[in-house]
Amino acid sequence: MPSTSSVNSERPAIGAPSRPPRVVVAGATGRLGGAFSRFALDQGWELHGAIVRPSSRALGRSLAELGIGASHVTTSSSERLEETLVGADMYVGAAPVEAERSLLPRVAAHGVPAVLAATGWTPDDVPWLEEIGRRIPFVLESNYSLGAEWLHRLLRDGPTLPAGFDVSVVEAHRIGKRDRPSGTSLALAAAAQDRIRGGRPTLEPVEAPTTVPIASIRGGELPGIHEIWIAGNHELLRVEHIVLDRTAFAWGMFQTAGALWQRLPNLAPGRYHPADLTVAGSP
C-alpha cells in the first residue's frame, strides 16, 4: 500500500464554503462519476481533474467531448493522480474498489477529502483504511441514495426488531454487477443484525459475513432493489427500497460531497458517514 507521509502544500486551505470546491472525479466517465460531474458542473463547482485507468479509450480526450461538459478538463491516467491532486479540495472516488486501493492512499498523502462510492471491501482493508482516517476526513458508502440513507437511518435508529421473527435482505440488481451480495445489501444485514441484538449498528463499509440471510437476484438493467423482510409466524413485515433511475446514486453522493465541503473548516480527519454530516434529504 502506497505510504500516506506526505502532504499536498500547494493545496488552498480548505474550507471556504463561499465557494464552490474544486473537485478531483475518479472513474468521471463511467456511470456514476459522469453522472456526479454532471451534477456537479450543474450547480457550478469547478472540476479540477478528471481521472481514468491508463487503457480507458476515454483517455486525453476532454470531458465536453465525452458529453459531460467542462471542455477545459481532460482525463488524466491514474498513473499522474498526484500532479492532478494540486490544486484541488476534495477528491471523489467512482472507480471500483481494486483501483481505490491504490488511488486512496495517495489521495491521503496529498491532504484532500474524499468521498467514496467502491464496493468489495473486505477486512483486510480494515488496517490501511484506519491510517487514512488518521490524515483525512473521508466518506466510504456503498450506497449514496436518500433512499437507502433512509432505511439506514431506520436501522440505526429505531426499535430493536421484533423478538421471535426472522429477518432477511433481498436485493436485484443489473445483470452486469459483480459484487453479490451488493455492499447495500450487507450493510443492512449487518444493521439488522445490530437491531436484533438490540444494540446499534455501526454501518461500517467493510463487507465481512453476516448471519442475516441474503438473497441476490441479478437480471436485466434492474438499477438497484432492496428489501428487509422480518417474518413471524402469522405476520410478515417488509420495507422495500428501489432504484428507478441511477442518478438517484449520483445525487445522492453529490449531496454528500456538498456536506462535507460545508463542514471541512471544523471537521476532524476520520472516516465518516452520510449521516453524520446530513439531514436525510437535504444537502
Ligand SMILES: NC(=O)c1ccc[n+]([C@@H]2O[C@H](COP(=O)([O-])OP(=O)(O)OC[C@H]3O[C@@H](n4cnc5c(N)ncnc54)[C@H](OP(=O)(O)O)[C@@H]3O)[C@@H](O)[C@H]2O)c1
The other form holds:
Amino acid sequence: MPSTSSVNSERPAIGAPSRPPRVVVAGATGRLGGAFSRFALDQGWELHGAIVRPSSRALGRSLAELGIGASHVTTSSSERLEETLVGADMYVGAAPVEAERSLLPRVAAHGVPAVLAATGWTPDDVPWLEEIGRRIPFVLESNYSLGAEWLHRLLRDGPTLPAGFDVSVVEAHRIGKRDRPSGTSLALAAAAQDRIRGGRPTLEPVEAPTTVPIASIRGGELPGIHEIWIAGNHELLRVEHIVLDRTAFAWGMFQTAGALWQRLPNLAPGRYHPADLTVAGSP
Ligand SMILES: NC(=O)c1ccc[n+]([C@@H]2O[C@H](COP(=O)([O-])OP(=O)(O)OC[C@H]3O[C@@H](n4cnc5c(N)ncnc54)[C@H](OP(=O)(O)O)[C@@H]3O)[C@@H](O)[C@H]2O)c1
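What's the form predicted together with this ligand like, now that we've got the form predicted on its own?
Full assembly next; the chain just shown is listed first.
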C-alpha cells in the first residue's frame, strides 16, 4: 500500500468539491461496485455511468432495474468507455484486474482521476501504472477496509521489533479468490518487514515480494482474514483483522473517493494511498 504521491498547490483546480462528483463506475453490477454505487447514491452523488462487459447480461439495463438504488443510469459496454467518461469527474474501478488493464489507460487518456480496487496486479504492471501516475491522480488500494488500513499503518509506523522475533502473515479468503497470496497480505508483510531489526524496506508501487512468510487459506465464503504472527522465543503476539461483511471494502472505497474529490483541486498527478488523502489520524 505504498504511494508515489505529492501535493502540488500550483496545479489548476480541476474539481469543484462544493458539489458531489459525477462518477463512472466500472463493475457497478458486481459485489463491490454495487455496494459502492449504493453508498454513492445514498450520499447524493451522481452516477454518471456504469460500465460492464460487452457480453454482460446486465448490459443496457438500468441500475434501478438491477436493484442498485433508484438510479436511471443504464449500463454501458466497456467498448463505449470513452463516451461514458464525457462529463465525468471521477472513474471508480470495481472491475477485475484484466478489465482494468484495458480501461485504466483509456481513463487516463481522458484525464479523469481514478479510484481502483482490483487486486492481482503483477510486477509487469508497474511500468505502465507509473505512466498512468504521470497523467492523472489515482488511488490503487488492495484493501479499502478502514481496519486493514489502520493495521497497515500500525506495522509501517510502529517501533522496531526486539531482535530474534519472527513475523509471518496468515491470510484466509473465499474459495474463489484468484490471487494468492492476497495483495493485502503482501502489503502487510512488506510493512512488517520494515519493523524487523535489520529488515530492508520493500514497498514498491505494486506490492513487492517480501521475505516475511505468508500462509494462504481458501475456503467457503470467508470474506477476508489477515493475521500477523510475531513470534519470540517464549512469547507470541498476534494481531488479526477480520472483514465481517464485504460492505467494509465499499465503505472505505467510498470514503477514499470522497477524500480524493475534496483534495483534487490541489492534487498533482501520481499514485496516492488513501492515507495521503485523509486528515492525519482519521482513516
Ligand atoms: N481493494 C479492495 O478493498 C477490494 C475489495 C473487494 C474486491 N476487490 C477486487 O475488486 C474486483 C471486483 O471484485 P468483486 O467481488 O466486486 O467482483 P464481481 O462481483 O465479480 O464483480 C465484477 C464486476 O466487474 C464487471 N466486469 C467484469 N469484466 C469486465 C470487463 N471486461 N469490463 C467491464 N466490466 C467488467 C462485472 O460486470 P459484468 O459481469 O456484468 O460484465 C461486475 O460488475 C476484484 O479484482 C476484487 O479482487 C478489491
